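There is one chain below, alone, in structure tokens, taken in the form predicted on its own.
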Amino acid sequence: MKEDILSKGPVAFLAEELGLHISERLLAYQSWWEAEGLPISMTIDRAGTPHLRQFSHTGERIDQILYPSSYAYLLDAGYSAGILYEVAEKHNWQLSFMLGFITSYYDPGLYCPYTVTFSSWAAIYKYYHGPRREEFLNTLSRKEPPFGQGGTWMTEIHGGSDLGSNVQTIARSAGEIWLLTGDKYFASNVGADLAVVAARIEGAPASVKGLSLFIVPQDRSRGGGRNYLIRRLKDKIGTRSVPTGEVELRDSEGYLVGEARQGIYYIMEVLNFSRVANSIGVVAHGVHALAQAYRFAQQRRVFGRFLVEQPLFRHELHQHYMQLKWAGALAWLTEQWLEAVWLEKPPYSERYLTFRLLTHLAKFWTAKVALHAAQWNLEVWAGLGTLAEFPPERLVRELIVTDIWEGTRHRHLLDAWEVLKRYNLLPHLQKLWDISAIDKTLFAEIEQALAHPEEEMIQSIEPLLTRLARAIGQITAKERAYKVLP
């Protein structure tokens, strides 16, 4: 059955795998990846980063970038098929996020331009209620192109896991508009028309408590020319159909998101928004890697049979497909907790810090799950999949990048590891999953390891989070409950 799957593409896994409704929109968006999406994806990665034009011929700062022609007609399939203005209008959110799970299985970079537009909006819809607001919501959610794009710009040149300690950016008051001058030194989808910024007031704390979120358009009002200039863009290893750059913030004009002091809420409930996205995405990818890795091994015979034959082979293809099922399990439990719970305010429910705990369970475990997809398939091809000429390294090189996109490994750990223990979570989890039957001892290891400081359980987070995200992403695939409990 997995490798009926794997032949059928995408759309495949998303229905008999996960169990989703698969539409009509569904199969002719994976039919037009299939004829015209691939190939121009995959002339956008062997190009290379994109060019920046930064003026005019007239000497005007115009900071435009540059992309083969057909950029824009790949990004806008995506805009078209609904990925947002299903969620903005019509709230369907399960549709959007399975069309990003198909953008991703072909593309994973360009999935990023929809996810940080998606998460724009979210921040913008719930917490800004100014005088623009209806202008910038129709600005990202418009049904035919020119499609408005967002941006999530958080991150400086000492990193982006501490943010209390790294945004030096500093707003100061200039009547109903703030000026935000400052550097972001990764800033995806470089280019957009309204980012939402990270920045501190100025006089606010130096922490996480001082932080604030503001919406910065790409034009000043009153046409007073480009509001953020872009340094230069970023020459990366992979996702090389999303820009990435370095902006420079000079008295930008920026407009605050809800209350000052709860910036650092919206900061983390916009990076959920992509940390969830990221964990559908990378599944897709992972799924497209064992695809890959099936179709060569039908081909390449080895010691008088074909790969395919080969017990090991058919071992190592089985162990994978079923980390990927459990991994797509829990990513889409998490979608719909994210679903459920995303109109919350601090201070936040239960339910809220469980979705919490998922999201960081979900980003951390499925990009390793796909990364070891992608490095496997490159094993299968051996020395041609070190070759840029055939699929395997791109794959390998996507999921590098998206590994440590929102946060890294180790920072979603001790993350999930707080979330954990300071609010207490270990018995709401029992309520919700039981796990014995997978894993008789974790929820009393776990136990026994809160109860002991984090730096005496270090090297036991890992193994513990890794046995509690695979056991509930089982449990979820074996009886497809994706809805939250009350």
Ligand SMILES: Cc1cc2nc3c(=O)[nH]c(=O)nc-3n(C[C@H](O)[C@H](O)[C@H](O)COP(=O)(O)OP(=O)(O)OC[C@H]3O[C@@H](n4cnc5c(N)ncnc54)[C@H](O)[C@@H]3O)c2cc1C
The other form holds:
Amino acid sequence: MKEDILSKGPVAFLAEELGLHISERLLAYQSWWEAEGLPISMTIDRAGTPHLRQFSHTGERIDQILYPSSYAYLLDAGYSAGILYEVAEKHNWQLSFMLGFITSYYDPGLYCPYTVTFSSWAAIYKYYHGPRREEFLNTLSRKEPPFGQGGTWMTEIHGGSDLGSNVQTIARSAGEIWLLTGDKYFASNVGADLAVVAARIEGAPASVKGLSLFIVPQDRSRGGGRNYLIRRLKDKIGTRSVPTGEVELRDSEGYLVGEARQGIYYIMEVLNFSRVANSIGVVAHGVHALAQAYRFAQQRRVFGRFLVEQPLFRHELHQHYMQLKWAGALAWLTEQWLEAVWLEKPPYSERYLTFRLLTHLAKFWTAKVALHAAQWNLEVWAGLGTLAEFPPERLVRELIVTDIWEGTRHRHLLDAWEVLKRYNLLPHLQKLWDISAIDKTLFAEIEQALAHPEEEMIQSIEPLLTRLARAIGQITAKERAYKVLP
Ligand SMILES: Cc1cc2nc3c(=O)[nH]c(=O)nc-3n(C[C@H](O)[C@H](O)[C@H](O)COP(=O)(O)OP(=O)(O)OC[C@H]3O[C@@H](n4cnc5c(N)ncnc54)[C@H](O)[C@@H]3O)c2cc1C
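I've shown you the form predicted on its own. Could you give me the structure of the form predicted in complex with this ligand?
Every component of the complex follows; first up is the chain already shown.
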């Protein structure tokens, strides 16, 4: 049975189901997680929200997050394995995402610090050419501890989906730098050495066209103390391995990324990185959920047989397994496209727009498939699954969060539809993927729906886009054609 791979950990799934080349380094990282990482991760999840120490004994704001010392050990393992420097130094993206897959198999919350560091590095690499460029890039790609970290802080209290209307942080010019004032409501990896932050330059329009992106270091220049303050830490149901806090910007020093009022493009590019990472990470965690179900069913007896021998169990396991395999293929395909197009700047090519579409499809569909797998695992463990002392409930908690952050399902459905319609991508998709053997009528149905007014097509976009995501994943899994690009 192919599902036996589930007993072998994440690397086996990458190699045998997704056809990716596995190095000794990946095997060593997986072994480290089994032996040392997982127990630490479980402790951090159980220990709850870390403590925020806001003041020094002399009364200065220091805003330091206190984790157990093992947290740094856990976090450093990924950085030491090369999750960042392999990209910065050698542009070895696939290795980085594979390390992310392994990390996320055990702890998707921990993949967040790496991801936001990666995406802030990429934004700076691509668009910031100011005097501190080398310093910022070097901070984020160190090979040895102390590792520098990034953050990507856009969302404010009034909502994350509609950034154009809801970003109220203001940037005022102060010579070579900018001074930012405002509050970020969800700031993950808070405590980072620097973050890329969305703000509106004084007088800019109150829409997406008024947004700009800034680099905000943790400390002010010339020893001026903390540059941003942490109001409080969030007590989250999942992803507890990354601290998420509320950030206060009070005349905080900022460095403009790229051009003023072009921020929406940079923000979307930053988000695209983390959406790809999220897609890869949730598949890994979903596979972990199936591994838990399989392990449980091998020793649980029901009606005279081990559960694993019951046809209904085997059927359902197989269904979830195949969905995750296709979701994994879609996620890796999107990663390959990201590598191919990430240096493109607006106005984007058709290739880039196709990547955007893939990213929306991958984000919403992988998150949904993985969450279903985790809910099913809980059902398999049944009563025991509801107990906090066993693994299933954490898997569900983690995957509820990963379904929502990086954009909710609604947003991805609507954005995927918009990019498909506005840029007339359907003929391009038809050339790229011959899905007729899998879903004969899909392209014709999408074409029909695209011709309908918005109110009418709204009811069909989720089923159609789910079928599209699945079909592209299925065909990619079959052909293992990740590298095939136009
Ligand atoms: C643990 C965690 C960490 C996070 N970390 C960060 C971070 O580091 N940086 C950052 O910038 N953000 C971060 N976020 C914020 C996250 O990106 C937002 O939660 C997400 O984008 C959704 O925004 P919202 O929660 O404000 O919901 P809203 O945008 O207010 O949406 C509310 C509801 O409306 C739906 N909706 C939106 N538009 C439509 C529409 N047109 N039609 C129908 N329904 C619609 C949404 O899908 C949702 O169900 C984090 C969130 C969480 C939970």
